[in-house]
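Given next, in structure tokens, is a single chain: the form predicted on its own.
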Amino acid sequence: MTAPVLYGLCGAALVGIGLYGLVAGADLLRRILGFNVVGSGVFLYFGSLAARHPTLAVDPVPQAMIITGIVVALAGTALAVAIAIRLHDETATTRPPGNAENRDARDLR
């Protein structure tokens, strides 16, 4: 097995763990550190195919790709945060709004 092939593997799990944390995460919190998770499985995965094959040169198309994921994905991560605290600091919880739980505690006030 070849660098690059246990990079993308490692990056195909990430994309899982990522998806599972996205889907089964109630609060959103947990959905956004999903979302990195899945991002950077994504990032792993596309740079394993940046590197052909040992002998060759590495294509810097994908690299240069890569780094402005990560910018972007730190921008999205960073409003997707400031969201939160906002619905935090209305509702007093960071559960999506509808949630069963949000409607529980709302009935018990």
Given for the second form:
Amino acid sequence: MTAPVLYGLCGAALVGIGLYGLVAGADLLRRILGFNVVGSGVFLYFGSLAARHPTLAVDPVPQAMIITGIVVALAGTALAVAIAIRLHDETATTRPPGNAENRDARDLR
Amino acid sequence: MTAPLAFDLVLCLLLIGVGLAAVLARDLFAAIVLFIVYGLFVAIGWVRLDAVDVALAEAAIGAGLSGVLLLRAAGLLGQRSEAPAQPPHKRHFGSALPCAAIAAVLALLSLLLPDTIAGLRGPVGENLAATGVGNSVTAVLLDFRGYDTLLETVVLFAALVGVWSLTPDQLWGGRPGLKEHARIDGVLTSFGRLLPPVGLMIGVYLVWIGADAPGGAFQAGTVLASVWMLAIMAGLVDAPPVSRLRLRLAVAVGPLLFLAVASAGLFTGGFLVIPAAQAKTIILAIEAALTLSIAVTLALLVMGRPRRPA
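Form predicted on its own already given; the form predicted together with the partner chain follows:
Everything in the complex follows now, all chains and molecules, and the chain you saw is the first one.
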């Protein structure tokens, strides 16, 4: 097994872990964190494909696209965090809407 | 098994372990700190894959700025809520199974793909001389795939507009973040005085060297953004009101210059065509303007919407 294949497998596992955080996270900040883990898993997977050559250096085109992706992921994260904070300002909770515990918390208020 | 491959194997296991711990941690603060550690491990992985430009971006943006963003949000939410402690995840086997299935399919595909992929190394190498820069990643970012970078700066701009538009009416045009109260003789204030000169130098160096070696506008912009945020968090300077004209100009100058150069290309060859003779000068000028805009935009994105009057 070569190093790029290893990092490809690692990226695949991280996508799975991040997806779980994204769908099962108890509050929005955890879901945003999971979204970022999915992102870095996808980037690692993509980047490992760019490194698949026994002699030549890493392909620069996927690298450039990954750098772009990292910045766009941060922009998305910042917007999501701002929306989560606003939701907290309005409802005093950061649990996703529709969550059963969320309705309980609102009743208590 | 050779020693480098053993190192890679340990690193991958650490990545999976820390990533899993960050997603499953009981305490939100612990989860975010684990996520920052995770980002640094990912950056080491990029160095091992020989992608130093990506490693710099991941360490600075993926681990650093995302971590600060999440920590600030957790602090802001924690301060004012008397909500009961976050219970850990309910263990959802129903959602864990599809996630594991997706990971398994991706892993299988990664095993099935050939070990040698030529990719676009050849065409990039042959045309690198025409761009005037020696770093092929910078050449791809600003010349061959310039539209990616142009649209990316627009995405950053749009995200900032989105964040600001969440401001309540009475605070519109105010200063982002809460007033910082750092101890005058505290560690944060000392770092706030000590690090900015060093950070400024590293930032300028990263833009300049980005033409020929790992570095560039995004990495440099992040370093400059963190220097500015450090000075603000240490209470040495105050966050500017978002209605200030100079601030808005700084946010817009990079994308506008890039767009102007791209449109000027319409007269010489086509949209985004940079004339080969002045390519290095033009790319460095765009990089310089982009660095300023990226630094200011990233810092403002992390600081969030206005929370107090100007």
